[in-house]
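In structure tokens, one chain follows: the form predicted alone.
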Amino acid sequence: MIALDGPSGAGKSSVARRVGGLLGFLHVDSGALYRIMTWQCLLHGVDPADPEAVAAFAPTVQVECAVRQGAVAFFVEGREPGDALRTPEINRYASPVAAVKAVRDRVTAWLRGLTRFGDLIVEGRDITTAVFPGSPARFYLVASAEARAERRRLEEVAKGIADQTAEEVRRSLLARDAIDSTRQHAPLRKADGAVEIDSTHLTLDEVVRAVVDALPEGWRGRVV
């Protein structure tokens, strides 16, 4: 189990996919589960800014999981959400929804259940501190707000869903950082003993190498 935390835009997904491919570990994007919760709230008319309404709704959401192309994919009623989870509206409400304890408890249970699929590299915001705190390989990725905003903007442009300027994306990321790091339940923070990597001025290959070099010695031999 490799656990990888950090704020939005720090490069967690790209790094997790690459490292997972090198080691034969399945990539798990825990953020997708919180976005699914947010998506379902919006689809069912539940106010994502109302914690009590979200808490009452959370137990009704059912998510199916399947292994596909080196990752764990998530489905709701047989539908894979895809880019429906990456809209500005989802971005705006994902953190308030994720701050609800009933949501975090449900997502944590889903994530822990994924170990049935084998070796995992799981990325998120509380993986090293709350979900898998006992992992022998825990990492915390950081980057400057400007670098993270530009990465997120380019990602949205590539997907054809960009409707914000770089400054608007930066403000959105900083607002989410504030919510994630100050929420009552499982806030975003660097876990004691986690290896911190600042990716601001590093290439993806350099970050991947830093992660691999910091893995337990026996694991590094699995790199293909």
Ligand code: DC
Second form
Amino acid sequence: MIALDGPSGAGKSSVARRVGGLLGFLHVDSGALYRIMTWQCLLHGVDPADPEAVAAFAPTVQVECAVRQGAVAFFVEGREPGDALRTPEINRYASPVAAVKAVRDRVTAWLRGLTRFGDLIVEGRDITTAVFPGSPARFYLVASAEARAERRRLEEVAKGIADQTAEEVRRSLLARDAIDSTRQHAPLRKADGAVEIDSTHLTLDEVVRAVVDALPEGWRGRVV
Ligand code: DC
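Form predicted alone done, so how does the form predicted in complex with 2'-deoxycytidine-5'-monophosphate look?
The complete assembly is shown below, putting the previous chain first.
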């Protein structure tokens, strides 16, 4: 189990997919589960800004998991949400939903259950601190707010959903960071002993190399 935390746009997904591919570890995007919770709230008319309503609703959400192309994919009632999880509305409400303890408890239980599929590389905000704090390989990936906002904007352009200016992307990202790192339950922070990598001036290859170089000896030997 490799655990990778950091704020939005620090490059966690790209790094996790690449490192997972090199080692044969399945990639798990834990943020997708918080986004699924938010998507389900919106679909079922639950106000995502009302923590009590969200807490009452959280235990009713059922998620199915399947291994596909080197990652764990998530489904709700047989439907894969895909880009429905990446809308500006879900970007906005995922942080307040993720601050609700009942949501965190449910997602944490799902994540811990995924070890049944084998070796994982799990990315998120509290993987190194709360979900798998005993992992032998824990990383904290950061980058400047400008670099993170620009990466997010380019991703949205590539997906054809670029309906926000660079400044709007930056503001929405910083608003999420603020909620994620100041919430009461499992806030985003660097875990003691986690390896911090600042990707602001690094290429993806360089970050991947830094992660691989810091892995326990036995895992480094598995890199293909
Ligand atoms: O990584 P992301 O943007 O897809 O995450 C969506 C939201 O979920 C974001 O507000 C942070 C939150 N999150 C969290 O609280 N804990 C995690 N392990 C992963 C994501």
